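So this first bit is one chain, no partners, the form predicted on its own, shown in structure tokens.
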Amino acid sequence: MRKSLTVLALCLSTIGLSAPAQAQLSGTLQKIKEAGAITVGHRESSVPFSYLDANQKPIGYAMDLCAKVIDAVKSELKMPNLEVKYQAVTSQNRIPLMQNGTIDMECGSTTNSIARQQQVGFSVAYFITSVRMGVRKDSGVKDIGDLNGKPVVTTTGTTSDALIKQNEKGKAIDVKNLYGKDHADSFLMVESSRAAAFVMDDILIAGLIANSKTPDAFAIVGPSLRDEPYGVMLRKDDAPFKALIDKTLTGLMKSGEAEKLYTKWFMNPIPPRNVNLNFPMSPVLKAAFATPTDKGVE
């Protein structure tokens, strides 16, 4: 009898220990489990982070990193056949689509800023960019001061727009602000000479130039307006999901796998035109890989 009671007590103890573990599932992980699917927000023209290939499939450096996160989610939830859905997003609608539950994480070229942290959450940074200007070489624009009285484009909903305004005030220059619906649209305005400059993250400009019809006609000029970290965007205050994403990305950085993915997308020919961006990893990004952080910019 005593042995039977002991076995029963152990069984009850095991049940008691396992119940709280299940109860801890919450937020996005719970949503994913209940839906049997995870929805990934992606960009359509953020080369080489998240963009469409010739078959309209989302690919890129950020997409490869997020594929590793998806594998971690499958393992965490014990759902190897978890359905993966993709939802195209823009600079303007990415945050609302995260907040209303349409997407579960966004994998693109989204800057982690203090202002955005009031609305959404971010992983540790997987890229650090510098905001500069993309111009036609024949435009005569080489510095911010050369923009006075000229039309300047940035993409609707991006942090670069705020930087233009800050710089206008600081240097007392007067420009006509234009807004592209996405990065490709913004670059097209410079390409067609409707705008004198495209103020945006240098790597995104580099990707657009490399894939243009006449790459030699364009240049990235001017000083860096500031450095900005990119992170996977997720819902605000979702600690369990953020912990899983950060653990996955940090592991990739520490193992050297993230650097291999960087080399794949920034230092080798990439689709759709097999252009090599030839964009070496910066010292700032190397430091971010060595000591991962989710600190946002002001």
Partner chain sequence: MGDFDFGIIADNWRFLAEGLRYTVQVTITAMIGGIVLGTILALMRLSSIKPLQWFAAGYVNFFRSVPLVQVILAVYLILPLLLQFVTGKMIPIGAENSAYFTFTIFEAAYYSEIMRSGIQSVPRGQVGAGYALGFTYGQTMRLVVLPQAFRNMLPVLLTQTIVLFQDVSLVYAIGATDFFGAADKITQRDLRPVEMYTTVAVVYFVICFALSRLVKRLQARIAIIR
The other form holds:
Amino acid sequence: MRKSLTVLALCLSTIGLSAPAQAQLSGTLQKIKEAGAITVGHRESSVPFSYLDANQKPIGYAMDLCAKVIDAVKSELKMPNLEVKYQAVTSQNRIPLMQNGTIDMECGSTTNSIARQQQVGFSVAYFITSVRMGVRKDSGVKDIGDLNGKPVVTTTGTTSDALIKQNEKGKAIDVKNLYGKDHADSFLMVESSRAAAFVMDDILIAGLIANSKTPDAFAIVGPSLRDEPYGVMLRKDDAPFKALIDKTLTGLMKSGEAEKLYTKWFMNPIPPRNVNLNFPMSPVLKAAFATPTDKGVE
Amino acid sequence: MNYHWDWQFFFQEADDGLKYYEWIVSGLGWTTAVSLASLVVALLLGSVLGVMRTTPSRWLVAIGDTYVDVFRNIPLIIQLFLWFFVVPELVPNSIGIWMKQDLPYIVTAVVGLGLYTAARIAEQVKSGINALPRGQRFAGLALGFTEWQTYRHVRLPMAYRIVLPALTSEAMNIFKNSAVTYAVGILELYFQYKQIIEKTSQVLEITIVVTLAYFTLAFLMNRLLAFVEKRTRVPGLIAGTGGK
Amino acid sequence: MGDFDFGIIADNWRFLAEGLRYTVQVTITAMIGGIVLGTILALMRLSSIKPLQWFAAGYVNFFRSVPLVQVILAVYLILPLLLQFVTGKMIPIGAENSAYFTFTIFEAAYYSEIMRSGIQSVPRGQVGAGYALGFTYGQTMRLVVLPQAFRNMLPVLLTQTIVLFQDVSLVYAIGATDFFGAADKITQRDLRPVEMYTTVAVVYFVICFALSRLVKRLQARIAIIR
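Switching conditions: you have the form predicted on its own, so give me the form predicted in complex with its partner chain.
Zooming out: every chain and molecule, the one shown earlier first.
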């Protein structure tokens, strides 16, 4: 029953008919309509995508983009007073929480990978990151090779976790793997000299460094292990909701609004400490804005 | 329920080349290692503290009592965090760096869990010694034993046998409490549980398997100690037969 | 590191207080719910109906054999699946609400063991006396046995509640903002583990130490009355 509704909604949206409200609702949109509320999964230390400000409220580039999506949901469902709930998630629990219905969409720093697409859906990419290493300058680590025999931290459940394991094999170096609960936890290990390097998306490391007590003490080094697209995560096979999110995000990218938001979060001072990440838009991201895609890596 | 059951995934290869069931086996190994090592620490330290609290020395009693008060009134996870994050920052820098970079994490975990459990064991040992008739101490002293010898040869052998059922339940608790050491970097069973959930999202299967694994550990520990209890039972005492 | 910064605690005390309030709320909810549910389980365990005995024994042994931190995570992830199975709808619960439920059902197992020994400590003759007065089973339990069991076990029930109060810190595992969770979130943001974790440890110690002293005094008073 549910499936046939999905298929119907899919057909309608592909031939360009806007679905006459209620009857065709399915999946997440139907759930939101019935509950009168939408639950947004957010991160706590994915600076500047989705993190907590001085008052412990979730803010960031991804949160701003998602606010636009929520506006679109409100007008789609004709529910201007739709309640918006927030639920903090971690790298480990975000996918199960999406599947069990605790969150309706996740706005953070989640890599869209083929492996994850078996379990959840992704919107078009709103950011492209490179996986690199964050180190203390006084540690002397400059490249992957320098890590031999050293403790290296990564955040549990992230794709970097798999990357370092593969790289470890390929380069035949032996590192001691440590795991942080969240990105800040991992960074704390580098900051306190517990780990020699933090292998993670460069922008997240940059955000953590900028917010640290002594930003000058850290550096991002080494080659890019891989480029990874970030997308809004949603439930698998939920075509109507995905269409709505994609339409909203694509619209923002085409209109130049997405770039404005990018400037706001990446090129200007941001809360809570008013630091400026000075992280200009990469050519890959410009290309992704010009031709939005939801292709996953690997 | 549109849940997709899949028991096969345990035999699939994860991205580190091991199969998921091997993650569980390795987690079980770490859980057992941390638990048993902590148990040894807790038994030794807990016995010393328990004895201290029954001596005539006011100072020894005060030290023992303070220890128990401190370690029983702070949650385990916070104690572990203190050992892991706070202590290395308070000691001289060179020692701090050594603690953070060279000291294996299992040592921190065992110290944390062991010292936490020692407070509980000290309570049991103390009540075991206090449960003995005073006459046993006097009899020992009358035989020319020193205070220490009355503990060594008379009171402790009895006290342990009396509190063995309570120690059994502490020994089982330590296996459960060892799950918290995931927070200080031990790749034990609960850590692997979280990892496998993230990688596969097969929440129900993995919950069933890991729960059964914890059951088995608790059961084995229980049987082992029941055996010890049977072998060391004091004839003629009601307390010696307790605990089933 | 001689730069212990008390300012960070002053700046964030409101958030920490919110966390502490949540910890207290979970403790009180789980204490009341756990004692009620635990008493029912204890009565089942002591009843003469075999299936009820088995159920209660199974329940208690189950929750006493698994690590609390695993139960917290498992319930958080599985409860919505079960609700969906029953109602056919996805019902978001959230980490905070999930913890109320988990602690209530988990602590019930421990409270039930305490209530069981409390009920067993009431002389058998009192049950007979209740029946002789024409009371039903329910009346005998409610009016004669349970009040005494409860009073006799009050110190133990409260001691268990102090343990529960400490155990709430494990909601860290699902990212709920309890007292410890709040401190951890501030640590994640400001990278000041020494100040935050030390503060939480001291506050926990002061509260739990004071409560356990109170319980001790209560215990002495109850002992005298008896």
